[in-house]
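Given as structure tokens, the chain that follows is alone and in the form predicted alone.
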Amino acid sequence: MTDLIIIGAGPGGYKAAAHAAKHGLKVTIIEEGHVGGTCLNVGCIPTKTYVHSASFEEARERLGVVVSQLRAGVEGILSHPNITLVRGKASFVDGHTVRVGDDMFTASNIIIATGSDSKLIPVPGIDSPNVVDSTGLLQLDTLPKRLCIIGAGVIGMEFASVFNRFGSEVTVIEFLKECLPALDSDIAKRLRKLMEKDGISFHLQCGVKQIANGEVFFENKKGQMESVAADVILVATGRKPRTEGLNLEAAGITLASNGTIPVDENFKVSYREDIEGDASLFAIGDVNGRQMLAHAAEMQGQHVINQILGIEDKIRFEVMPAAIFTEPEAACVGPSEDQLKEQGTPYECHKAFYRANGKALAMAETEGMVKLCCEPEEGRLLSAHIFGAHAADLVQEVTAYITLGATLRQLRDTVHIHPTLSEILIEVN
């Protein structure tokens, strides 16, 4: 018997384990693969290693070093005396018991933190040998001369930017009207135009119909069929929760229609009353589908542990920043102007451009724009959508103001170091 079982040692799982152990809980954490999850091993960290490498060859050399070093760090965290790391595949026996091989583990609290897998589109030829997901692309030994990317979300856009810089001929096919649908459409369009200037080809409002003989066949917005030849085809059309083999039925858990584990505002899972066991079940991170971001999983895990310990926190999960590490970066927090219009929310929009900022000029990083939205009368900040150098850092500052319910006036009244890019935030008009 242990206080807490965590299934999955990704960012949500291992951070939750560390938080729980620090407060005296006995934790058993179960992982069938490498600790660190998708983010560390085949996601955020490897991708950013590619982003910050000068060439494909350098990226390949640095990747193993970076991942190994960080993985060792996670294993160090999980070596805490209150944490037991169990290697293997977990499956539920009942509402408070989990099996790993021949071993049984029981706890009064169980957290499911199994993450997600790449989601492939159901078209003929999707199983062709030159079709890869993001994991497969990171495992390539040679730089593809021609890379076709299906999907212009975060993963697709980041890899498009990276491989274009490495020297690949990159084509992106997207079903929607614009890339990066979570980003303000004005920001997304400007970023795409910059990427087009760098040589990346975009086909928007196009639906892929077939993959055959190294070609991607798609229907354009006029209803005409076109095709793109490629050496490697990356499918970057989203991710799906990883729940296979967990035997959730034994715990009385029923998946939602989209494959996620339904949770309440505290990430608690409801289960059938006829199931044996009275453990509190939780699901955090990608598997609940709320916000598929590593830092969202971390904060959800922290909140769950706080709930178990009876600690009150004031984490605002609706204020969730996100970044896209293209060249230049893009980042956002809060609803886009498009979403505010659709919701009928009254707002004011304020903009500023990198080209008017001294630090941006000194850095030769003049391509970029800041868009802040706030309430029309009180001026309470609602959102920030930015593209340009260090956009993620600028959005992080605004995230703090939004979390505290601050106004645009309070942001402008805060002294900013000169010269810095952050001065752009107080130069909006």
Ligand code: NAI
Second form
Amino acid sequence: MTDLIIIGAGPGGYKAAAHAAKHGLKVTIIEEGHVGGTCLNVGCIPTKTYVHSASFEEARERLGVVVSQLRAGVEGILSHPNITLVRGKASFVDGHTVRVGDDMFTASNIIIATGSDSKLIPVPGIDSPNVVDSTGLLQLDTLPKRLCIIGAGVIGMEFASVFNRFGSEVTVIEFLKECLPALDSDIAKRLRKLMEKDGISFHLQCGVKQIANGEVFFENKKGQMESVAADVILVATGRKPRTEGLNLEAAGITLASNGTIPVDENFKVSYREDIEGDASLFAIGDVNGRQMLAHAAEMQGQHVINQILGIEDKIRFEVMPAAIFTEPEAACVGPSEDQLKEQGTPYECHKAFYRANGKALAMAETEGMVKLCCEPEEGRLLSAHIFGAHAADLVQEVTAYITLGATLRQLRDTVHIHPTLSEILIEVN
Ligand code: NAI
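Can you return the structure of this protein in the form predicted together with this ligand rather than the form predicted alone?
Full complex below, order starting with the chain above.
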């Protein structure tokens, strides 16, 4: 019997294990693949390695080095005396028991942190050999001459940007009116236009119908059929929670209709009372479908461990920054202007452009825009949506202000180093 079992050693799981162990809890963490999860092995880290490599060949070379170095780092973290790392596939036996092969583990608290898998679209030809998901794309040994990407979400846009720079001919097909549906539509449109100028073709409001003989067939907004020929087709149409083989039924857990594990505001799973075992069950990260982001999983894990330890925290999960590592970057925190309009929330919108900023000019990074939204009278900051060089770092600054309930005036009254891109934030109109 241990204090805590964690299923999955991705950013949610391994960070939770480290936090728990540091505070004296005995942890068993179970992982069937490599430690580090999607983020480290086939997600954030590999794609950022690609973004920061000059060529596809260099990216391929660096990828193995970067990933194995980070994996060793995570294994180091998990070698804490309070942590036992068990290699294998976990499945529930009852509400407080998990089996791995012939071994049984029991705990008073269990965290499910099994992540997500790519969600493929149900069209004929989706199982063709040249159709890959993001993991498959990262395993290619040669640069595809023609790459067709289905889905202009976060994954689609990041890969479109990087493969275009490596020299592939990139076409993106998206179902909706604009790319990056979660981003402010004004920012998303400007970013897409910039990517079009760089040579990427976009087909918006188009639904893919079939894949056959290396061609993607889709219906355009006028209802006509078109097609794009490609050597490789990337499907980036979302991700789905990974729960297969966990035998959740034995723990009394019923999945929501979208396949996620339903949780309350403290990430506690509701389970049937008639199930044997009285462990507290939690689900963090992609598997609960709340916010499919590595840093969201990490913070959810931290919050769960704090609850187990009886430590009060003030993490504001609704203030969740996110970044898209295209060239240039895009990033956001808080509701977009479109969402504020839709909700009928009164707001003021303030903008500034990179081209008027000294550092941006000196860096030759003049493409970009900052949009800050705040409450009309008090000026309390509500959101920031940015595209341009180092957008993620700028959004991080605003995230701190929003978390602390600060106003635009307080942001403007803060001394900013000159010359920095950060000054764009206080230059908003
Ligand atoms: P996504 O939900 O961001 O985007 C999927 C896109 O595919 C949407 O725009 C959708 O309209 C489109 N789509 C769906 N079906 C389609 C069809 N039949 N034809 C054409 N378009 C279609 O999903 P994505 O990009 O796969 O990412 C999955 C998750 O991983 C997201 O939650 C994302 O936030 C996360 N992620 C985050 C990263 C970051 O924070 N930098 C990087 C990579 C992934």
